[in-house]
Structure formats: C-alpha cells, structure tokens
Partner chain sequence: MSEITLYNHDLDENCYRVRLMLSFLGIAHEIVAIDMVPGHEEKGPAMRALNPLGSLPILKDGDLVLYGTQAILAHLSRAHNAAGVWLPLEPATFSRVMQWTFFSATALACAIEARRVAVFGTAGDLEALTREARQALRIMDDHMVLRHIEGFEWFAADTPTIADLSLLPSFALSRDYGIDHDEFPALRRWLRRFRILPGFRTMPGIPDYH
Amino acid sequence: MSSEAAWVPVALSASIEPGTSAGAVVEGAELVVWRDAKGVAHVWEDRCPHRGMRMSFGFVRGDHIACLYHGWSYDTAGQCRHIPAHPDLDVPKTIKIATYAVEEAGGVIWTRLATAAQAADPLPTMGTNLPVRSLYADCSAAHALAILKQTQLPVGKDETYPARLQVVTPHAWTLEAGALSLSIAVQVIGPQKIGLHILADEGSVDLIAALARWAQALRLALEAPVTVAEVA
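Now the structure: this chain alone, the form being predicted together with its partner chain.
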C-alpha cells in the first residue's frame, strides 16, 4: 500500500496527448488523466457529479473537459463552468470534481491522492526520459519485483545482460545492465493488477524497439502460473 503522500504514476507523458483524456485506476480509485490544449496535465476523480459518468469518456476543449453524457464542462480547477441544458445558469460553486496534485517529471505523469494540505514526499528521480511503453499485467507489484530481480535486458543486437534492480521508492524502480539504464514507474491498479510505465536513458534510443519486445515477454513471465515451490 502507498501512503497518501506518495507520488504514484498514472501514465507516460507521451501517452496523454494535448486535448485528450484517459482513465487510470490507482489502488481501486478511478481517475481521469487529461491534458489541456496548452499541454498541462490534470488528474481528477473520474466521475461527473451530475450522473456519475466517467469523465475519462469525455472530451477536452481548450482548457476545459466536458462530460460525454450531457456536456457539463469543467475548468482546470475542477469547477463546473457550463451546463448546456441551462446555458444562462451561473453554475453553483458546489458543482466541482475532486482534483489531485500533478507533477510531470522524467516522461511520467505523477499524482498524489492526498489533500493539498498534506506534505508531499519528494518526486522520485530516475534519470531516464525516453518512453519505451506502458505495460499492464495481472499480478502483484511484489511478484513483479521478484521476476525483475532475475531479468536479462537487451543491451545490443541479440545481446542480453543480467540487470541490477534497485527500488528507489515503492513506485519507482530502476534496472541497469551495461550502459543501459531503465526505469519503471509502478502503478498499483489492484491487488493483482499493475501498470509498469517503462523508460530508458537517452543514450539507449536504438534499443527502444528491443526493450518494447522485452517488455512484451516480461508480461508473459509476470502472468505465468506460479509454481507451488515458488509460493513456498
């Protein structure tokens, strides 16, 4: 479990293009991640106060996001500004969506599921910013750690090297193999579901495709049935 002060990843920055939104779940909490036309990322509770529709199904216009159901439109503070069925209404201040702190660093969108008053942990620094991919797998974070301790990373053409794993924070892991530095921002979706947002150092641009294939194979390893011996 993460403390509410912890920064948790919800997406690779590159996956949320300006003017778009997507859903993300952190330990069961449904979130909408969206980026306004100016390029600023936002993370909110994924629920329109009107009928409970997920805002991640909605659409971004400029610096507002609107609900797909009835077009209720919210500004970057989560405040409802416009209700199409009542265009002349001065929208009450109480119609507001819960918003969370957002930081973008190293190619990752991080959020903190805490109220503004709570002190924040420092953002994890991982020293990588080339996106490889986000990988979603049905397993626990602990299981992923155990598998990654034994992984081999591609370091050149048809060449792999055993990786050294380091846990920077519960949500930021790094892997090093030869000159390659890889980092993984770990999104715990549920007890048996994780999102791994994987990035590489800038010197490894020629390895990105090989690393994406490595990640694809990693998911097979993460989801392979666990043998009794391993459990014991």
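Instead of the form predicted together with its partner chain shown above, give the structure for the form predicted alone, please.
Next up is only this chain, free of partner chains and other molecules.
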C-alpha cells in the first residue's frame, strides 16, 4: 500500500453475503473478507495460525469463521475459541488472527492495513451505491487511469458520451457522462494487477446491463498490448 493510513477497497458490498467469505489481495497482502450471520463485514489476514491454511476457504457459522483444514474456529475479534481435536482446551489467547479496520460506504467494503494507533485518512466519499460489477485486469493503476481518461459511457439506447474523469483519492475515481455518474473503487493488487469495483448512482436494468458490457470491454482495453507509438 502507498500508505497504511489509506482506506482501500476489497469488494463490492453486494458481493459478500451474510455467512460467506472471499479472498482479496491488496498490494501483495492476502486478506479474507467475510460477513457474519448478522451481516457485519470483517477483513483479516488470510491465514490460519495453525498450518497457514487460507481462512477464505473456511466456513462461517454465526459470528465465527472456521478454518477448512482442521476446523479451528475464530470469533469476530480474530481470537481462536474452539479446536475440535481438543474440545475441552482453554485456547491460549496467543492464537489469534490479525484483523483490520473495516468500513462500508457507497456500496464498497473498505479496509486499511494499519495499527490501531495510526490515524486514518478520511474515508472516500462515494456518491453511488448501485453495483455494476467488479473487474480484474493485468495492468497498473496508472495505465487504467490513462485508458479511462479516453473512455465513453453508455447513457441511453445506442448512445455514448465522452466521460469526465476525476481522481478523488488514489483508490476512488469518478466518471461522469451526461446525467450518469459512476464511482470506481481502485484495488491495487500488485504492480501489474488491479481490481476496479464499479458502481452507478442510478440506472434502469437496461442501463446496468449496458454498463456491465462496457466494463467487460474496458477490461479488454486495459489488457490490450501497448504499441510503441502509445509509449512514445
């Protein structure tokens, strides 16, 4: 991450349903994103302290998540509470998974990989909450920014308008065309891999479908080979 104080996106809120988990990567850091049965989102290090199994492969039961390998179960604070092979054991407090701050805003789950003592940057203001889709592309954030500066958005039947791009933070961009407004939460996975979580302020079923097709075309454009002329 460019700054541990920065809020970074890990998923669209709609993508993580209560009682489910998923893996995510932020600048090489492997994370598990999960919701307990009450719908509260959590972001942790994606590793069980026992044998290093990914917790994103595990299963959620109520307000606990259990490792798939040996069933070690952890509460919402990351503390191990139950080891099936030793059901009567008073589990040591040292068996704990690293947890990170979580906020949900604008239809996105945000986290920051910082200690509790570090001050947080302001949470990005997202004026949208209607999910379009998340897309993942093998390119840098800078390359994605350059492509989006030239994009056109579908605004009606067979109509597209040139989009105006604004960088709110390094992890939150907006695109506007006509009356349409999109927010893009930017997840930097690695030097040449990103996730773009795209949301709209409003839209009909047909418009959301058109935006989903636009997003698929965007992914192809992001991964298209760069020519010598473009580099120059």
